[in-house]
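Here you get one chain, nothing else, as structure tokens; it is the form predicted alone.
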Amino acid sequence: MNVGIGARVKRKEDKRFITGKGKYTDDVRVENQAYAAFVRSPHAHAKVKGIDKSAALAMEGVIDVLDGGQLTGDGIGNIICGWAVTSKDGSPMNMGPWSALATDRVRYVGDAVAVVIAESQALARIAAEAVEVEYEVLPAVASAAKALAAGAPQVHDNAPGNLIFDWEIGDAAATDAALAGAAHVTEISLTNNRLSPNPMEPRSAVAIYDAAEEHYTLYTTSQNPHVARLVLSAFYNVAPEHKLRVIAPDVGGGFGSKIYIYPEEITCLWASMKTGHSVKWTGDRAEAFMTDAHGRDHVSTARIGFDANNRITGFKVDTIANFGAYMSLFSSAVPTYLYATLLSGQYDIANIHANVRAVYTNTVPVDAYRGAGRPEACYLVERIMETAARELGVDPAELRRINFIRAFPHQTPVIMNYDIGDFEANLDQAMAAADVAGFAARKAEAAGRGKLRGLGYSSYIEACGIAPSAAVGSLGAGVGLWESAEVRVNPVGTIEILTGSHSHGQGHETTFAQIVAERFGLPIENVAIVHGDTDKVQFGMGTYGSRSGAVGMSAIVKAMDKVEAKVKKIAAHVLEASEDDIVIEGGEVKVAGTDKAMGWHEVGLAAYTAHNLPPEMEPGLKESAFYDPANFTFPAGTYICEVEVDPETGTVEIVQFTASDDFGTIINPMIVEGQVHGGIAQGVGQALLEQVVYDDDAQLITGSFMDYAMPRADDLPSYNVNHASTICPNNPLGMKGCGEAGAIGSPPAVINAITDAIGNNNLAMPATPLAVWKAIQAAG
């Protein structure tokens, strides 16, 4: 059975999970246990005047309540930003102080301002109600555009004007020439609109401190547990890093939200330093709403121009991106390099412009949520190339084909550098699969029975595996972006694999298993992925970005490589015969073309007895590798939806669904299909249902899944999902990522549908019923 490169094996974790077996943070029980509420600011915007802790201090069974003045007193640093982005004019970002517990001043509904402590999560829960906050309320603002109008609400005192940086990217004076002589320019507005992640596990933390070892653990919902106990250590001063073991058991679901470190995490760690009491936290439903980091929230103006050929011949973008109350960890990058980078999309531009302003509002803090400033990118451009299509009186998929890049590696104008692709296959491939030919007579079906039907494009392209290091750190990222593992073979042959990478759902005890049992022929069973305890794995930089198959898979194949040689070397040892004749199949070493082999267990065992090894070699048999990609990846595709709409009630059902993907080498095809279901899925709830939403004084409205619209089952076609792949050069496996793709191409496609069945352009998402109808109203 072949359980290698390109096989569907079925997912090892899946029977512990399904079973009710996984661990996951709010599993862990520890001894002296107490549990940890907190009371949060239920105004937008406001002075603490006062806290009053005598009643829950009162309460049988509640052992402390601690507030913001004696954290930041025991010398808790303030949450940082961990990109630094400099605006055009050469100054610093803006970015605001944001203690774990507030202080003086509230800045969203959420804001945490002390916790109880106490013996049962319900007794603290009842206490946090009963202790008395103070406040003086002041001005709120949550729009970004309304932030940055004359006399708005200050949020932060040192951002006038809550502008966070004015930034930009490309040559203007270009761009602007390059539309004045363009024969045609299409201008658009769009609202890329504000999503609640909601991770199907919410967040949660256990902090336990041992006064003995003055040593902390802390296990925790996170995607990246070394860099949260970095950051925990170098910038918060929790605990010094070689004290402090940070612990993230089964994770369900991130989505990027459990990328950051939050203020409940640093709390928790000081606060049982302060009890002498484990603290353990869960956050509930409406907690997640009101904490967990939202994503997008991006105003944008753009003007695309095409010469007489219909050849895009500049563009030109303007985009305000809400930042919410504060700077979350990479909330600068995500606007930015994650962003504008990606504005050529899948087209020839040489002229490209951009410019960004971030802005504080009294909102949820922002950052980077499934795709990161791709799905804005993608949206943008694929919505612009619609609507141009459109105005010149071209078909949508040849107007992108007679822009496609074709010739590789090709430089943007916007950093980015493509490696590889093949665009056209995508679209080719999409457009068989789709039956687009056959196409118009589904429409005039349609209108038979009184329907409006709608054909919608999208092609996108993506940069992920973010990297280099070197690359990254000169545009002001804070951390490095490679990877790290470690390839065990014990005694008996079998094999761990120590990765920094983190899994959150992807299936990486499967696929990374699948690599190692190909390559040293043994059977998946006996290979083990280690991730996500900082005092078993050396250092890693966790999952987020589509990263874990081309950086942390490629770390395997590093020290792979060195297990190899190894092994080679004890077996030539072992059989006299040359290193250059001996090969590795079938779970045995063996002299090409003789009968001399030993069993994969056997050179484990000669490596750890060392009774026989060849002269200077040391026993044992594992090594480590790091791997720093010497680019990105660039997954790319085309996404075609067909819908069709009811236009009495504007009801959007999506009939049929098509992808065509190029993720470079696929591992496991079944696992990869399922990403791309999931990543669809996720943005079709953006295009059609999706909203976090804001009254005019900062409100939380949506707060809960009933008023918060989630896409289930009826809402989803069943997806037709193809791939036409080109293997990615910079790196061992030739990967490319997968977990964002579908989250970043399907929603300009399914608003690309429904406005082309409508016959008006201009809809935004979510493009609920009401919408709908609206705009078939607005139509005629």
The other form holds:
Amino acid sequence: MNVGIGARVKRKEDKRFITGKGKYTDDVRVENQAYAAFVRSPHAHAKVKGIDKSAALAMEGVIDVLDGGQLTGDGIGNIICGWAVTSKDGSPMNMGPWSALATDRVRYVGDAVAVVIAESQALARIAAEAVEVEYEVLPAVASAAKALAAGAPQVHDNAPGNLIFDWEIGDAAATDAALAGAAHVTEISLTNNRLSPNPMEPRSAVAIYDAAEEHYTLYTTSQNPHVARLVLSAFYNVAPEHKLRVIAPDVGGGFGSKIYIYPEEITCLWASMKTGHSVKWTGDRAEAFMTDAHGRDHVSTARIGFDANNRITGFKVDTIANFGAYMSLFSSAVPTYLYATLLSGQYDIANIHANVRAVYTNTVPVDAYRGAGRPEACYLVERIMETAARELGVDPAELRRINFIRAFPHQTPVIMNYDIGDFEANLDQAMAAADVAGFAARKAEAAGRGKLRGLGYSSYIEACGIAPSAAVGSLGAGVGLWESAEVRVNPVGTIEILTGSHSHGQGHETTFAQIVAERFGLPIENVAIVHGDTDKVQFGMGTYGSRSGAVGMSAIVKAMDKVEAKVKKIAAHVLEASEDDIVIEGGEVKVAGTDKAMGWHEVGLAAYTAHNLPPEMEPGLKESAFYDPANFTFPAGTYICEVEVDPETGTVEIVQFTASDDFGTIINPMIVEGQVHGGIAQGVGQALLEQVVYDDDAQLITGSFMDYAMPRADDLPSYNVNHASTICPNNPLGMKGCGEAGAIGSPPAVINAITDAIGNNNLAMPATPLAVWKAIQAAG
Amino acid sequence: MTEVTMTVNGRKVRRDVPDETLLSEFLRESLRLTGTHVGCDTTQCGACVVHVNGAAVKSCSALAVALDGAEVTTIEGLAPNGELHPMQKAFNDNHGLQCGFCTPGMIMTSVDMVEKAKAAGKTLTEAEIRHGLEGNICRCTGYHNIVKAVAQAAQEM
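Complement to the form predicted alone: the form predicted in complex with its partner chain:
Complete assembly follows, chain above in first position.
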């Protein structure tokens, strides 16, 4: 059975999950375990005047109640944003202080003020209710636009007017001139709705302090345990790196929200040292809604100009991005380098200018959520293209075709250099698969049943394979974004791959094993993937930004290159042949054109017995590599959504959703299609159902699955997923990444389809039945 | 504290637990059967579904002390002899799981759905499968492959 590149291998990791044997952080139980419960602000903005712990401390089984004064007094550092963005006037971004436990002021509902450590989880929670915090309530603001208005409540003293930065990219004068001279200008104003990532596993932490060794262990729900260790050590002063082990075991989904290091993990580590107990915290869903970093929340206006031949001449964008109450780890990069740099879309646009203002509000911090900036860019570009097509009276597919970039590499005016793609191939494939030719007949048939049928396109592009370290460094990133791998060949020939990537649903234990099995002709069962433990894997940057394939697997390939070179040297020596004549095939290491061969396991054994190695060669067979990508990768494609709207109720049914993606080389189509399905579901969720709601006092209204509409099985269609690939020239496997495409590409396709159906372009996400019904009424 | 006796995955168990102990806590903490997961606090997500006296129940919404004498099957008890249940196999065959967190509840709900349909002599349609999964939230798969898995297992069960 073929298990190599391109094979639909069933997942190796499934067995433990389908039999209930997965090991997630909340499943961990250790000696001397105590439980943490956080005392959280019920107010969106308040001064903390005093904390009375006495009632809680008096409860039997309560070990301690700790507050922000104690935490900062012990030297625990403020939580930081790791990406410096500079305003257009040259001033640095205004980062306000964020202590893991608030000291004098709380800035959003859910901001942690104190922590109770008790002998049981139930008791910790009851005791947390008994901690009396005296607040002086201050005026609060939830909307970014309102936060910028004169007289708005000030979230941080060092950010006047709540402005974090006012940043721009591109040539403003040239873009203005292009728009002034355009034959047609289309304008649009839209909101990219605020979302809660909601991985099904709530965040959790188990912190263990070993006083004798002054050593900490943290089990946590992390997409990037090494990054967690780095920032916990270097910035939050919890412990030096060699005294801190971070383990991210099975993790139940992330979607970005488990990249960041939150107050709870920091506090559990510190509290484990402070109390002498191991400390466990597992958030409930209500805590997830009020503490996990939210996503999106942009308000934008845009103008796009066309010449008389319907070619784009200029594109100008103004965006306000809501950052919430504090700057989360990667927050500043999302509406800048992951957003404005993708505003060229799939189109040849000579002049682009974008201005982005980042704003504090009294809401949960906002950071990367599946797609991170790129969905916001795609939504703007693809909504304005569809709108322009309607205004110009041009078929929307044709308007895209006229403007597609067709020569590569292509330098956009907003930093990105697209390496390769064939956008028309994806459009053609999607149109054929969606039977666009038959749409008019289907629309007429639906009309006969009293239904409004609509078709919407979205031709998306994203920058993935995050990211070339020097490039992101020049843009302000505080870290490099390479990946590492180690290939350990055991004396019996089995292989362990240690990777800095982290799987929380992506299937690395299968796909990573596939590339190794193919390379050395071994059964996939002989390859084990080790990840998620800083004591096992030396370093890694983790999994986000669709980087595990293009960056993580590239590191494995580099390490395998080194293993192969050593294997060939050993075999050439033992078989008395030239190294150039050695080939590795089907689990054997052979001299080409002869019957001389060694089994793969015999080479492994030879490397470790070291009885007969070439002169000067070190024993053993273990190689490592760090891979730093030369460029971003650029997955792209076209999605076509077809909907039926019930004009009486405003209910939308997605009757067909068709995808054509270009992900470059695909290792396991089954897993890649699963990533697309899940991404589309999240995008459809954004388009039709999901919205974090705050009231005018910045109280969180959507605090549970009763209030926040998650997509369920009967809300969604089956998906028609297709691939038309170009091979990425910038990494050894030719991969581009597939994790975020669905979430990036699908929202505009859905809204373009509904607005097509109802004949009113003015429709915001989420397009609930009420919103759609109102839009139908407004259209008359 | 109240003494509770149950038969869990065919094994008789007896524990003293606080009256407010939920069945999900009883399974996870008292019996250390951590395959049953808790993904919300409002009985919405279905990650905690187990079978109580032969029917699917959200274990986060049942008190352990109210189930004295009950027969409970968790995900760990679905393959008692090590041979996968057709539903477990179908989830693997169809890539019906990614992060795995919702999977135990999905499988237990799906087994109950198919068994009820079989008992009624019905063949489940795609729409009925989707409706039957309405109480279980998955954030990873978009449900496409879960629906396929349930349809396959319905053929094999």
